[in-house]
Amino acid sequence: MKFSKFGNRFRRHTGARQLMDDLGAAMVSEEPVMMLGGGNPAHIPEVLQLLAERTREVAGKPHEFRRMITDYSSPAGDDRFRASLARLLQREYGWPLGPEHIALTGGSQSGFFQLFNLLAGVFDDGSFRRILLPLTPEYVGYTDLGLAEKLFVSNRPIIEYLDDRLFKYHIDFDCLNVEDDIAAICVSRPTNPTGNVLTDIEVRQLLDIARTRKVPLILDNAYGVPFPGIIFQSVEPVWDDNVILCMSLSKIGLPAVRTGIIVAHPDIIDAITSLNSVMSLSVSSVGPVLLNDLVETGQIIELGRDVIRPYYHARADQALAWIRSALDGCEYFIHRPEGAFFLWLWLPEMSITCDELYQRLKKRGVIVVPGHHFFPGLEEDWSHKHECIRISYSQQAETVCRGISVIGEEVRNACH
């Protein structure tokens, strides 16, 4: 079979698809896997009890459960949902905004696509401008999501040695570089897959130069606040009119229904609702309706303060206390789990790659993803990225106890 140019770059191997890849054979394996490498969220039993809940409610109610499963929404998204979440963004944080600024996508992936592609590439003077990514590693969705090759340039960062074997990753402002080809810059806020969390001052730096370089700035959001507030540390939630905030219902515990967030100036929110227009029609109503309630009472957010937040952060320091039993007398590092549900090991002294690593693990029914997915845009050969792995802890805990147990044993065999 003969594909377009368009087909061949989207059907190669990547990062992204290895990872879904290995998500959707654990869940219909017949052998037992132990999956630390994919995104999906914990089934907490409160927020399935929640959900539950509110999906009875919808169905027992004939109008919202028609608008939630029979009827199109508009190609923005339902606009119940949109004038919610723009109230509750008022009230929580005092930003002026109505729904003309939201827009919903399907899923978040899907929404980056849209604006990555929408803000950089070529251009009809035939200039070609790219997304600046000033701190990797970065969520390796990113990678391949323009329809033109090298839409991306990175930083390395500098990294930051804390006592008892963590260390912090943060932007070097000295090596930033925000060329005349820049279309926007990008950040995770916390970032998949180490867990850093910008601080307040490295995101005002960003704020300060995306305005002076007249470029948006866009924050990914996927599992910071207001919601699902995967974040364990107080930080500054920001946004104006030259900020495109980027969220989602799947961090929540709604991976399934794929609803993205995009909050924005109404000029790219007319564009996405475009887009959506051609792409798809509509984008589904599922994940809107079922939340629209809770988004309406700010329910969401104490879900996520008293519930998600609580649940994930006893998690990670479980997580790190298997770890450092499994690798005691090894050279490790793991980044200072910040937010998200994600560990990011570092092992700087092992004989193998880490994607050699990722396929030992493999075998013994071990699934990581290994670290040379995230770097995208970062074009310099740097040791670091073949030497680290992303575990995440999200699934059950007697699962997450025996994966890390193999992963120890592994690491010991490769460093010896």
Contents of the next structure:
Protein chains: 2
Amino acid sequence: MKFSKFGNRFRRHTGARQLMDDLGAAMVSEEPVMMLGGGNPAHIPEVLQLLAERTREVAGKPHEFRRMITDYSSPAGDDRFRASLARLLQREYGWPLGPEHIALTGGSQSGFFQLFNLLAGVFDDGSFRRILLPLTPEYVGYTDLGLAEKLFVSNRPIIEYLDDRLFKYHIDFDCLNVEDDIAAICVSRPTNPTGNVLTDIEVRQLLDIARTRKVPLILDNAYGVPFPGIIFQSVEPVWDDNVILCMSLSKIGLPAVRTGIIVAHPDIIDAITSLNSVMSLSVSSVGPVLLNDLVETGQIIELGRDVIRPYYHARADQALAWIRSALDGCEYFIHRPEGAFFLWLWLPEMSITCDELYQRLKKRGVIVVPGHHFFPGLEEDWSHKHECIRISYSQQAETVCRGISVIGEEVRNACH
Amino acid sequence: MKFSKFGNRFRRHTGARQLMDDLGAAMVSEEPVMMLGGGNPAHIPEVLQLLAERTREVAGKPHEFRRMITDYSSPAGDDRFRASLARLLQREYGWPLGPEHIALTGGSQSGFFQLFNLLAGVFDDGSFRRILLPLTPEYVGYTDLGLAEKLFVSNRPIIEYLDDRLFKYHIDFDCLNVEDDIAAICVSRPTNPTGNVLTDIEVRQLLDIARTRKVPLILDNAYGVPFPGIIFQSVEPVWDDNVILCMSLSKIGLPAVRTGIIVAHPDIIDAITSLNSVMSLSVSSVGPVLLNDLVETGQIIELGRDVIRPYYHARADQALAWIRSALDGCEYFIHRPEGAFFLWLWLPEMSITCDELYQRLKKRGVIVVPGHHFFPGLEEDWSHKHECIRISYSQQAETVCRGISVIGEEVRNACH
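Now that we've seen the form predicted on its own, could you pull up the form predicted in complex with a further copy of the same chain?
Whole complex next, starting from this chain.
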């Protein structure tokens, strides 16, 4: 079977594919698998109960049910949900938004495919523009999204050493060159995979740079504010008409309904709407209908603040304690867990690469994600890329605990 | 805002966008709109009731509910559903299928985006391959799916005149040249927009040609067999490992959950799986979980045969009678309604184009789709392209009836 250039490019067995295959295999495996790999959210009982109640409610109201299941939404996504969300963001943060500032996509990942390829790549005049990732490690899912090769350019971080074997990445603004071929700047906040949360000062600095250079700033808030709000400290949510704010219903607990959200200037939204209609006709209304009341009333923000964030914060502390105990006596560092639900473990003295460690762990039934996938656009050889792994602590406590103890054993083997 | 070449290409206001915008606008309009445009399925009470019951059931079973909402599927789509469907197709038709022959996509349209661009377009060796549509009119949604321009090449049909102002399109096999640059052959069955159903003989002939020319045959069964089965006569469902069979849950009644299905050789499925994981991480599990039992038991085929098909067949007869009465005395022809839920009206003596008729009807609150959108890849000037409209008869009877009477008035105005 011969495939096109596009086909060959996207068929490569990418980091994202490996991650999703591991996740899928774990779901159907006969053997118990300790899945500390994927980005699946936890099964938080209060959240699940709320969602199940909402689902029953909708199933009992014919008009709502038809809206959720039987009628195509308009190509920008369910109009009522977009209006509710615009009102919520206006009420909470004073952002001057209407539904024309909001488009839904078939998950956040589809939204990034659309955004990156809309803003960057080959232009009609033959020029080529790229996306700047000012901080790596950065999300693995971006890596292969470009229709063109080399869509990303990125920077090493500054590493700040903290107490207790913790560290924190910062943007190296001194080395941040926004070349003329940069089409947009993009950061995730919290950062997937590290759990880093860019400081308000860093974000404001990025806003300034983006505005000065007349390029949009893409803020990937899949885990962040305003919801699901998995950030363990107080941060300022930002939006202005030069910001493209990306959100998702996945990390609240609905990854299988595939709803991504883009909040941006109406020109961007109009373009995304066209892409939606050509590439998918419309997007799912399941998430928008299930969550409309929560968004309309603002309850969704309380849910993040009162249930989801405290849940993951406690899980982070727990996982941190387990990993300290499992690695006692080894040379290791952990990125300070500031949000999302990952621990980013840095093992500078291992005799093997993180990919080899991933393979060894997989053989023992523990799935993590090797760190080298998380440096999209960073061409330079940097040993740090091969010294880290991402560990999710969102799954059942017992699984995470056992997984971490196996990680401890394998790291120990690889350090001596 | 400057957009890339890809962006500019996909931002064009396409037929699909117009159609989906009309549909979305109709949903939120204050004025009553007679929506005879989009491909929204009917609200069939038995189907809605069944789906609502299933939804309540799933909401009451924590394990099922988590599967539907809270857990990412593997990138090929929910594994259990794919296995159930493979068993069903094997049982019913003897096709030698396993789950490795099936991938789900975020709706049929996304599946076609992936398939067309995987198989055709620019190749690594610099060559360019195209998709052959052996029969036009053909589905508007294909038109703009190519990452490259001019992805489609297509043929005029043979027109067979039948009694009672009916006609039927046939593939003109004498003029069907499968040039060396053809990557795949694609037909919808029933044809969207005409309600034509290719005969078993035509399909077998296409199978032979495709196999001889060593290119796959893509069969778009969105409205067809095995489900939803909206075909008003008995036809033979076909699959072999040179066929790429595309199906959907939309026309059963679940367009808002966005589930497309591709049944093909495992090499194709593996490629689609990679595309899913890179472009969307995974696909929604809502449709697969809601319908799994129906697929597992085969009830989904009975639902098509006993409920959905008879429903639309009756609606077709009804709409045909209304249109005959509305156009009495005009020069008109109607494609024999053999499946799907559209009437394809041919008005050879109008003094205006179908696009102008569409505009006039829209002003009067009646939305149809002008026929010229349905000739993807047919470059030649052919007056027939501008003489047809597609009328959906899936919406409420009263709406369809009133809409058709307005169409009658406007056609009359345009014929004298």
